[in-house]
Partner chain sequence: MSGPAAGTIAELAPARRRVAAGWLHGSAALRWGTLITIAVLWEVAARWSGNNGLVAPPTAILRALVTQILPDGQIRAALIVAVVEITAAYAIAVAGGFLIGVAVGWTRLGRNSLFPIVLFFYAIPQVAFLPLFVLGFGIGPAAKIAFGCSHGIFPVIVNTIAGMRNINPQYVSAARCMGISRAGIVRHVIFPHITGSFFAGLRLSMTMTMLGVILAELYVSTAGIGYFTRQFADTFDPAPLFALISVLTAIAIAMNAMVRLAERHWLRWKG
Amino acid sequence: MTETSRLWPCAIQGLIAAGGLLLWFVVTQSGEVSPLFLPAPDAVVNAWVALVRSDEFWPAVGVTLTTIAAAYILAAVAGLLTGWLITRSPLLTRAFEPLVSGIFAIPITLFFPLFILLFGIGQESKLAYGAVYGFFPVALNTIAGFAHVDRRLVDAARCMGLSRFGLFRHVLLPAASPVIFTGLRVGFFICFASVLGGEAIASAAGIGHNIALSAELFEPARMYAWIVCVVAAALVLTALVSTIERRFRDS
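Chain structure (the form predicted alone), given for this chain on its own:
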């Protein structure tokens, strides 16, 4: 891939971001939209600067990022292990893959009050909620990845005398890894969104809690400042996950 082809996507993304900011500025300056619903960009910037300098910013960020990380680790480990164990038997694959898919089709948000009932309004309920929600795409993609490896490759590896570990390391894992990485990436984004959503619905701390609190107190500039933090964190974490995935695929 040439340097020019790498820069084009960044240039397009930059133009979209600049266009969005310009549209935001024009709309707020026209007076057609109340500042209560959409404050001016400079008001949001000032609120963001004041927020970063306050004593509540970094503790809230720490709580949210810690919860997301813990939820994702639980979801990834449980999803990978479950998917791998299910694909050890064609019978288990045929029995459990439709079951896991059917459960994932149910909006887990409907059960969020149950998480609150079991774990309270602290971060434990958001951790459990994010881990359960993120588990399903990881498990489903792991099942899909391992279950659909070309059997001719497996048979050829066995004929050459590969051990079980060698078969896993040199045949199954490389063939299934693209699908598995997709599940890990989707699971991460689901964990990120579900933890923040759970904090906004019912929580005593975290970024989502502060967004909901700012809305309840009619502080739109402060609310958008917190949202800017979420967008920035999402962009950074997305770039980090993509970099890790690319390095694993290239190794």
Contents of the next structure:
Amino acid sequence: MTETSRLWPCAIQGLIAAGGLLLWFVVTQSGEVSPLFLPAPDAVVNAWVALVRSDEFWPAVGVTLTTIAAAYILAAVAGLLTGWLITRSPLLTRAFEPLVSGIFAIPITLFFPLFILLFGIGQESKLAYGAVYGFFPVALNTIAGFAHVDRRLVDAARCMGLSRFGLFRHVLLPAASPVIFTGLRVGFFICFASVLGGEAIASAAGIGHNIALSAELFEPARMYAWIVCVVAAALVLTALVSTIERRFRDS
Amino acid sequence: MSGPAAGTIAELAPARRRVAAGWLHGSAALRWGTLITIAVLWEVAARWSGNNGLVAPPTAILRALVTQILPDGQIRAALIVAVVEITAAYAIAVAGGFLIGVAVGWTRLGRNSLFPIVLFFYAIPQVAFLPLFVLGFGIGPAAKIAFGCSHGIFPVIVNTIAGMRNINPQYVSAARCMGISRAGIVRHVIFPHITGSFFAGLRLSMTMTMLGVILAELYVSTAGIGYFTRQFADTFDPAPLFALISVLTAIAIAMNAMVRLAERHWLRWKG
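Show the other one: the form predicted together with its partner chain, since we just had the form predicted alone.
The next block holds the full complex; its first chain is the one shown before.
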């Protein structure tokens, strides 16, 4: 790529971002849009500063992050184990892979009311819901990863007298890990979004709850301040996860 | 959800196309056997524990389905509204996503400058904006269609652009030399080239559209499906709740099946 061909996309992206901000200013200044729906940018900045300084900010963030972390650990461990166990036999793989992928094609949000019924309005229901939703991509990709390892590689390694653990460590795992990492990444962001979503629909604490509450109380600036936090968190996490993934892939 | 599920659609586990070797053969028998065993164990466990207001046995769910859910005109209406919402949101998502995808993917400059912006929006958990949709569109179907569409449109855009990335420019030039119109290029050169990626996007888009509509339905608990699920959950009445969710699950399975049938129909030339 030449210098100019790298410059133009950046210039266009910068222009679009600046245009969006300008539009936001103009539209809110003109009074065409109700401030209930879209408050002025400076109001959002002020609300954000007030929010971060308030006593309720860090507890809410803490509740949500702890729930996401717990849900993700459960989802990852259960998904990896299930995927590994199912792929130990081709019959099991053929029997249960369609089931796992079929369930994952249904929006699991449908079952959210059941989680509320079984686990109550507290964070436990969000934890269970996030864990169940995140389980599927991890399990599905673990199955795909281990089920599609080239038979010849396995046979060759066996011929050379590799132990069961050696086979796993030096053949199966390296062959399957790119696909499994994709599953772990997708599962993480699904956990993230479903915990937030669960909190917005029915809960008593957390970031999602606060977004929904600000909307109910008609405090749009505060709601946008929370949304800014979610967007920032999503971007930071995306960058973080892809760095981790790249490091693992390189090693 | 969505998240940087973004660039991953194509990477996700490949869909299997295995021809079933006869009904209830080997793996299928094992699968159905396991499901039936779970249902029987569930029945026994739920009956044994008595009515605890949390879990209903499958037979009670079936009874609730026939006596409470299906005869109820209001619930039927809410279900029909949900189906209409999903259909409308999906139609807008597919048409809009394809047009945006073709517009962005048409030139290399468009791909390099605008595709990262698409991925940026795809990476944000849209559920953060759910209250905003309700503030903007009200509590009626419009908000649910808009929210479903905002979920469903991204897989279509991303997969359309991804499919266009490696079109041989010589085909486009050749078609142009033969005097074909822009629409003709889209129809006869671009579309056949991207079908594989595009239909993978359509499948994911259906799941995402349903997710968006259901999220919005559950969020608005004063009317529609969200009202009934909340009512059943608040009164600890598990049988009708499980039954209502079973109907919705059946709807979701049927909608996924229709997308797959369409895919098989349109891709039959690929053999």
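Predicted model, so just to flag it, every value in this text is computed and none were measured. Positions refer to the first chain, counted from 1. Between two forms, the rigid core is defined as the largest C-alpha subset superposing within 1.5 Å.
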| property | result |
| --- | --- |
| Interdomain rotation between these two forms (smaller rigid part versus larger, whole °) | 18 |
| Rigid core superposed, the C-alpha shift at Phe25 between these two forms in Å | 2.9 |
